[in-house]
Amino acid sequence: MSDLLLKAGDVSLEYLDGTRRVCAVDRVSLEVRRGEFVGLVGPSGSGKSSLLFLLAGLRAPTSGQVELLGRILPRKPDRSAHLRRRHVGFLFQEPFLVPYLDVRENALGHATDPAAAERMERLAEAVGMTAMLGERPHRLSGGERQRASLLRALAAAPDLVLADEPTANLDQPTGHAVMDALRAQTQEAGLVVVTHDPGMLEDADRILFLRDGRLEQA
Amino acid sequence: MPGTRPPLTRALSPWTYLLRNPRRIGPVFAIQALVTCLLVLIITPTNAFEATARANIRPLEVFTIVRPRVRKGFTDELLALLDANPQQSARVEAKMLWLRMPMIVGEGVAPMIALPETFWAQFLQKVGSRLIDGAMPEPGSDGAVLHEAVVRARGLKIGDQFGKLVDPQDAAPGRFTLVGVLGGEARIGLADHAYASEPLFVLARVPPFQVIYAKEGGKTASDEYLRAAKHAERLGEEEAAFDVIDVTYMEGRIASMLANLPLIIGFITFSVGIVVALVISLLNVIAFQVRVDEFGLYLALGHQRWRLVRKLAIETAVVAIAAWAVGLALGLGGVALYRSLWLDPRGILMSVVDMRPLLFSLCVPVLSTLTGAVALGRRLQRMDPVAVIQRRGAE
């Protein structure tokens, strides 16, 4: 199997803000390989999250194309849904847990892989969440919720993990703990982390800097 | 096959949401159950008129009444025509009177037949009635015996009087005294023919009738003969010479009286169903507002949109069907209570288990599910998961 997981070729994303045309992502090309940890940094409004949504297939590029595991992502996000569910894990700034499900159900409800349950139990032990698996989100602290969403992102052993400001709402030690856990559990996968805090990318293999939608520096 | 199924699909099943969020589905459930219950409570009693009317005409399964249309009444020629009926076993001259009988809405009528005293026992035996209280009338007197249901409906007791002279609203002319109460299936009263033939009744234009008894097993053939004979050319009349009042005739009358009832009930139910469905879909959309993040997440994580629409449709349908079942049970309980506390004491018959409210009230869950699923489906079709994620991130 090729090590190349994700390939974005000259992708741009433009949208209309009233009558003004905004170029959120401007001809960005990048590749992510298996086992690679890529950091995306840049000031607010630089297009980091937009690029992440393009890479996930949640937004269709205005030009260019994105390949995931050698397959070009369709322009309609719904048509790439099955690829996202099978091969991509997400971690958002907000944990986004379903309030009426406990941590175990939140983590496994989306998984299609029969081995996910066993894997999730190991992950929970690794990130110190075993005791919390039966708890509903409202009983968890902010750090615990983010670790619960980490379990969800990784339970299906995705090939690629995309994280958008996963530590933004956490204090420094908790943020580092989440990042350590994330990195430790994605050694076999590709990891792309968007953050405005370069301190969270100490272990990154590459850090890409985005300004006004353009990749300025690698 | 063990080991190949997704690990926790039940977590996202409609049942998990429904069982864990009773407060959210409560209002929708309660409204639908209440409306179903009300529909059952409103529609079911409308069968009382038909049930009571059918009970009142049951004696006609035993005999047939012939009523002349010509002024001359029963001429010898006409009586000869009746007597030529090969299936006739006996013919008795009678007077037919009708008694006011209060119903749920308006009034119905119950029959009372005036026969010569010598035919009373035979008549009661043939229609399966028996005296359960009081006594039979004295010949030539104004005494009458009525069926217990009619007695209850009219609030009469032995010794009370009824008839137009006592109650101007009554359909029966003259004055009768209740001397006995009849039991049995046939809801019919009995009075003396001699008394009902007095000038008072002649002036009130109570026409003579002929009660025709058929031979054993020959009732149908006898009625067919009479229906055919009423247009007999040899009577020289342009129109029918007499009316044949049998079960078929009375059932036709009942059917024509109730002909518009299903249309009215259908219209009311459908209108109520549409209003309820709109309210339910509005409540569903409001309830969905708090689940926008949940469904935005599902879409972002790669759940198929149509599967999510299906999940919402199933949730809506399950609530609607469960509410319908509960509403139906409550409605049936209410109807049973209504019958035992209010209708039975008034001699009004009503069938508790009636298919019409069951079928009509089905439009509530069907319309609610359709409008609810369409409204939520449209919301979901337009949902942009990125917008949901960005909004949550910005909060």
Given for the second form:
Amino acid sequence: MSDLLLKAGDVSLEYLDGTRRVCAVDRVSLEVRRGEFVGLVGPSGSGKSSLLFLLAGLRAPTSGQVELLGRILPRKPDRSAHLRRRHVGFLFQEPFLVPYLDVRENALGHATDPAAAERMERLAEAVGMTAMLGERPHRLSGGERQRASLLRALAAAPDLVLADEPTANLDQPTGHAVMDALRAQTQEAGLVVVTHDPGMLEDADRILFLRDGRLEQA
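Now that you have shown the form predicted together with its partner chain, what about the form predicted alone?
So it's only the chain below, everything else dropped.
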């Protein structure tokens, strides 16, 4: 079986801002392989989050295509929902949690693997969230919600993890604990991390730089 998890071929994303056409992602091509840690950096507004959304199949590219595990993602994002739930863990820049579920329920909501609960418990201990597993999101701080989102993204042991500023609301020790957890859980997966903190990318296999929607080597 090929170790190629993700392939983006010449993908672009354009949208209208009033009467102005904005090119958020401009003909980007990249590949991510199993066991690879890729860092993505660049100025604010350079298109990093937009690129992650394309890679996850959450947005359809204006042109080009994205392949996940050898399958071309359909043009309509809702048609790839089953692939994302099974194979992709996504950490949003703004933590997204179901408000009426506690942290444990949020983490295991889409997990079908019998080992997911035990995996999630170990991960919660590693990032200091064990005491919060029974709490609902409104009782959590911003940093705790971010770590709860980490549990949700990794509980099902996805093949690919896409993380958008996963340490932004965390102090440095907790941020490093989150990055350690990401790397540990993705030894057999692929990991792409968007961050403004270069210290979180010390162990990255590659660091890519995005400027004005275009990809460059950092």
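Numbering follows the first chain given and starts at 1. Note that the rigid core is defined as the largest set of C-alphas that superpose within 1.5 Å between two forms. Everything quoted here is computed from the prediction, not taken from an experiment.
Exercise. Once everything's superposed on the core, is residue 72 shifted 2 Å or more at the Cα between these two forms?
Worked result: No; residue 72 is a residue whose C-alpha shifts by less than 2 Å between these two forms when the cores are overlaid.
Problem set entry | Large Cα shift (2 Å or above) at residue 167 between these two forms, core-fitted | The answer is no; the displacement is under 2 Å.
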